[in-house]
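Just the one chain here, the form predicted together with its partner chain, laid out as structure tokens.
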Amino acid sequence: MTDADAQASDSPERRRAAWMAAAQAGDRIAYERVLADSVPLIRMAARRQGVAVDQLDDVVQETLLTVHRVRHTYDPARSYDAWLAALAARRAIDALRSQGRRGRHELHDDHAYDAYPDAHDATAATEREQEARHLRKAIAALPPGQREAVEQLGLKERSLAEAAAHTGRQTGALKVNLHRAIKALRARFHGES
């Protein structure tokens, strides 16, 4: 029986504790416990800041990356759920920010249909090319892992098990990569505008 097991029997809020004190020490099962018995906490705290339903499962994910980042900063002494629950506040309000920002992106494209209607396809056309290129140029500056999960499993449509074999990663880091690269893209294409 492990420390986490031992401790498994005590309060949710120790039992965190104990499973993310052994998910630093390397403890895979503890880990993944402790992430999913977090999902609910951190839509809980992500509700609190106002963020809407549709929005809390982007919360969700954002928070669980950070979680996976900075997880060497929880001290076991300390309550895992306040810790947690600072990281989902911060990530929500980053979620409300960028959602502002594209609010006001879109409210400008609106005005912009309106003052210059499409005058014929030629011009959509060129437009899609355009965008089709900022795409390219966007993935290519991405950091490399993050570029090969892109055009593995997005561009070449290869299966996680085809790209780890050609690539030589794990399937776990090519999905994180990828989730990585779609939310820098996503910030560059609606977040920074």
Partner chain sequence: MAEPRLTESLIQSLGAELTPVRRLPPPWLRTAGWLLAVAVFAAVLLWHYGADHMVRRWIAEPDIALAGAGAVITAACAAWVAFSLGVPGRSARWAWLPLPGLLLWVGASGLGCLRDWVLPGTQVAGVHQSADCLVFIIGFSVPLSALLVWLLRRACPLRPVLTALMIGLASAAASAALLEICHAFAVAATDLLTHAAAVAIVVLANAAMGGRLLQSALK
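For the form predicted alone instead of the form predicted together with its partner chain, what are the coordinates?
Keep in mind that what follows is only the chain, not its partners or any molecules around it.
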């Protein structure tokens, strides 16, 4: 029985702390033991952060790599479990952020971009075309005064003075119609999406 085993016989947390202290002193076996014993704690910390079951192994691996890189920062006078839980929580949050950044349009096939490099660009272009058609249709459905204000001030990007001169309408009327048109378009798009 090693010193680390004798010191840690009273609780699992103290056992892990003793193993980590021994690992810092160069005990390879104690290091293997503490890493193996840490896996359930890492999984639990990751689940508490909301990591999906299919991502747990990735978080465990990243946390174990982090433990290896920063093992010298562990203070044997403090709780090993708390130190490990903090590291696991950070890696879990990293995984959640990464997942969030991928967004809903991500292809989850690692080889898809190699096989079909323009597929994502084509999809985005198609979506933009559909949105533009939808917007044109919504503008066409507006009352004539509102439609004219949108076309002159929004689509053709004319100033109020230019639009008034071109249409023969007063700037105040154009402003009111533009405001009403924008309100109607917002209601239409927010109601349909």
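These numbers come from a predicted model, not from an experiment. Rigid core here is just the name for the largest C-alpha set that superposes within 1.5 Å across the two forms. Numbering follows the first chain given and starts at 1.
- Core-aligned CA deviation for Arg69 between these two forms: less than 2 Å.
- Ala173 shows a C-alpha shift of 2 Å or greater between these two forms [criterion: core-superposed Cα displacement of 2 Å].
- Ala21 shows a C-alpha shift below 2 Å between these two forms [criterion: core-superposed Cα displacement of 2 Å].
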